[in-house]
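The chain below stands alone, shown as structure tokens; this is the form predicted alone.
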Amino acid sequence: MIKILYITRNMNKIREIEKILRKLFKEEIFSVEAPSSDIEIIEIQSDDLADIALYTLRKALEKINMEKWDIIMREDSGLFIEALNGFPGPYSSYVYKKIGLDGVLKLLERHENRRAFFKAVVAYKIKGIDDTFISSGEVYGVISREARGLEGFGFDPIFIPDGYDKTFAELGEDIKIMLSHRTKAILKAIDHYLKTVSNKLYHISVE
């Protein structure tokens, strides 16, 4: 069993990652857990998702026994809206909490350009290797005119991925997992890990 510590208090992310790994690997080889409550998750304000994820990971590593885990990961993600010059970007979580979906839609009321993308950056540490690493993934689409759908979380009800006419929240988990920025970033990290610890066993392509 490959043990992953995913540094988050957002259990929606933990559940999504478990489903990503179950969908893409027939064998149940991964165990995903959140850190215990005594591990403080420290974030910084930055315009760079990678800086935020790396800082949080490195601060957490000061308190975590690496020997208990095969991989330790921290992800930071954001919704980047073209007409708003990339806003909310790295501040997406804060913006979601403060103004929600309706607030973002209101900011776009007078804009015809609805192009946007989600980006996820994963900072991770592999047991036995001194370095920390970064992987990333993006998914492109448009912002809907109204919130639609009941599945997913965060900005999923207002994001329509390219090639579809429904939001992530309408499309459901299976399609979101296939397309998502988080899936792409996680799989690059997992692929790196598997190449590091084994020759061909469980190897996947994430291109």
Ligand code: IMP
Contents of the next structure:
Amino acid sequence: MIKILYITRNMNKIREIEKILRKLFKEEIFSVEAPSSDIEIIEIQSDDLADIALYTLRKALEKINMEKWDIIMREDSGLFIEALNGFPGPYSSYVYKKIGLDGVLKLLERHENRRAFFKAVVAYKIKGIDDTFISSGEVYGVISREARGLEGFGFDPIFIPDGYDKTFAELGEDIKIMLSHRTKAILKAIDHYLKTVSNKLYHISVE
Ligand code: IMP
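Alongside the form predicted alone that was just displayed, please also present the structure of the form predicted together with ligand IMP.
Every chain and every other molecule in the complex is listed next, the one we just looked at coming first.
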């Protein structure tokens, strides 16, 4: 079993990642866990998702025993709306809590341009390698005129991915994970991990 520590308190993210990995690799070769409650998750404010994710990862690594895990990941994500110059972006979680879906729809009331994208940045550390790495993924679409659908979390009820006429919350998790920013970012990190591990196996076999 390849053990992933996913640094978050958002269990929606953990559920999505488990689903992504199960769908992709069929067998259960990955286990995904959140850190225990005694590990403090430290976040900074910045305009750059990569800075935010890397800072949180590095702070957590000071407290975590790397030996127990094969990959440690921190993901930061946000919704970037074109007509609002990328707002809320890295401030998405705060904006969601403060003004919610209705607040964002109101900000866009007079705008014809409803283009937006979700972006996820994953900062990660692979056991046995000193460096920390970054991967990212995006999904493009538009903001709906009203909130629709019950699945997912956060801004899912107002985001319609390109190629569809339903929101992520209407499409449901099975379709969302085929398209999402989070899936793309995580798969790049997993691909990197698997290449690293197979390179190591290769080195062992030729020595
Ligand atoms: P954070 O990455 O935990 O800081 O949170 C980012 C915020 O962006 C979340 O609280 C959501 O409001 C929003 N967000 C990020 N990814 C998604 C997604 O897949 N669906 C809906 N909202 C998301």
